[in-house]
Amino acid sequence: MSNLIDLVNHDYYEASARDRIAGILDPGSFHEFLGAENRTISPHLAQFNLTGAFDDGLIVGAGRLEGQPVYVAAQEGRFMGGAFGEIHGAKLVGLLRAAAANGARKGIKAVLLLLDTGGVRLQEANAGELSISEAVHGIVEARLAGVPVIALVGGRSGAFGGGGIVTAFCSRIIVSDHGRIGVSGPEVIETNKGVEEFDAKDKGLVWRVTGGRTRAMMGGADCFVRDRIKDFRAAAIAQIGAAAPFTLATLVAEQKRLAARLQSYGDCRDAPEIWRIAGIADPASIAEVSEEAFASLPRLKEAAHDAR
């Protein structure tokens, strides 16, 4: 028991996926499908000479939180970055399938996907970019199931690229300070546009742009959490029970609330031009102020789209 509490304790930001489930979930309710037993290892790492792993950066299952019946996945960022591969990304589109085929008979609550990725492996290009695009369609079946698709942000990499995707298609989206979601990475678009365009080596912008705050305050993040377990716990049963179901009016509701926030903010070049349009008298004092206190701001809670 002492070592559940240490746990769910723990700081999020450090703890490997593993640790992330045991401390999210109920006590000892996992079940691993596809576990060390069935060395589901990439094909195709051993001709770059790069070591593989036995889950492939993956770990799906089945447990409980709170008492209900979920699903899970969670991306292991040491390695690989969490990246996106043929195995990795065919173990996330089975449990969607899963969860959209066995949503209503086992009585599945939620899908919680733990995202911690840079994208796609540049080794598995071609099989990573197929499994993003099929684990999108995969949330939608799910979440047309009645099940909704929880995703939690807070590891080393975040969630770039396709993670990026796969994160806004979800029902509800769970962000802490360290969490950073946008579809290309800073060195990216520097590379891309320039550095006139994006300066990657701006931390201060990086995460003004890309962070768990920004994110949380436009609206492109539901809940703002601690970098804690338990917190991320707590905010996954509070945002199950939130998501909306996913219906034609949700989709206009939410299309509503997107090109509201263009006309509003579509000419701003950095967050602190956004914040002083929204009313907020001190800017800069955004990325200074204590977790607690950010996450008690009114803009926080309005910029919430209920409408997922």
Contents of the next structure:
Amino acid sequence: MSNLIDLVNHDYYEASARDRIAGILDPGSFHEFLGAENRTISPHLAQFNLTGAFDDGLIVGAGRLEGQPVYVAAQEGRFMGGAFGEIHGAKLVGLLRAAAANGARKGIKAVLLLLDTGGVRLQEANAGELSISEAVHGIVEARLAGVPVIALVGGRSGAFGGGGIVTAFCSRIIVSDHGRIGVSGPEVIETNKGVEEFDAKDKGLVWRVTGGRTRAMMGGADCFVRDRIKDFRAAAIAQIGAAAPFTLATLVAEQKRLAARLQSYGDCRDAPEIWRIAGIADPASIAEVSEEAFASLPRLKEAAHDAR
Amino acid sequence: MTLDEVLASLFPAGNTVQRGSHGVVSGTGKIEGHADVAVIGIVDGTPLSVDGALVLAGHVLDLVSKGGGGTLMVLVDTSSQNMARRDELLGLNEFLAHLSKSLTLAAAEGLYTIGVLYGHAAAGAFISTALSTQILVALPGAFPSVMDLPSISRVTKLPLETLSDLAKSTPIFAPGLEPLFATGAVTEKWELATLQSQLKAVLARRPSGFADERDSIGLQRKGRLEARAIAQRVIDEAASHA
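Alternate state requested, the form predicted together with the partner chain (shown: the form predicted on its own):
All chains and molecules follow, beginning with the one already shown.
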């Protein structure tokens, strides 16, 4: 299908992982590592009577972005909710280690992570959890080697569980309206703590607490884009140059940034309370204005930073 | 084990570890014939909140700022991350990642980071504490997990009995120390009788580099058979790509 539709003008949310890669990179530049012909199917799903996928829901490879070489990994949110299993996670770990080992020598300008995941795949929970821990270690190795890692979040599954932690290890984070980011999903909190704590059926509340607008306003993401593949592409090009190095100074600045957030908004339980404290004239409107209008709004002062 | 029992077992020569807010502890431990080790921890089964993660990260960054290497021990008895709407709204993922990044930076800057798991640690709290150290030691009573079996049963729609049976034949999904030891998450299991000699052996075995060896350990222990080879195949294909 990829060549029959206009990928760059296509919605990011509805696109497959492969179409997202094809539309974000320069046309025809993608070269997949360990492609589907290798049939790297999860060895663990059959015992749960589940059908695997040849790529285990993660596509990794190299390509070009405005002529510059980059590595890219994309999770297919429509397979197992984009969850981290043994093979899926190990492919990402391998790509990040490759960026750390040879990225600078090969002129790799960045690793793009197109995250779309609910977190660990529970059928292979231990392998999935460990692969997330190995992936974040790999992100640090790549950043220390001078290769920025950029997160793009705008898919059906957002970036939850360990996926939320992976996101916040990245040098820069690009998010759309659909890009929910968090650790415990609303359903998990409701199941464990009750509907009074978090009503997971209240979609407005779920979006205000975890959605892309709230993350971008507060500094949990660095860049808000419309739900278009071309907008994610343009943002990725722009954000690579803005990436901070992984140093003590960066993390000390992040410590200050997060402390300031707790100091100012630590008692809030819903986003409009934060907007009110921050002096935004019409707090309820933040969730309602168009993507274009939201993107042009000033963000909270805590959101402008290079501390990540 | 209680915190006091753990501290007495690790540091018979004494310690200055004090309880702070949000279930966090910090201080130093004395070890005969060895420089004092810095100690931080999340204890008493306290869920790891945005507040606790930030306090812990602050301690780690202070240590890195001082320089000079040394050893940092991270005591872990938490439940999971704090499951609350407020913590999620404030960006819990950033706070957990910040703590984990701080521990990873500490290791990259030459601190020897040793996790000591003596209670529970689950899900995101497990990743950002115990799994963010270079060596992870489990004491008696340690119970690491990703998700409990009833929750896995609910998601996978498989009866609990089926899952319990499956867990006997594979370490790939079941909670507990043995499966996570087999997959390479836990480096060593210590017994109280031999704890002091095991501690001294680990202190003497300071890693020279920053490499993550857990997939190789998981392969050796036959708990995670594919991960190491898959990662290497991607590295090899990337290396040969122009």
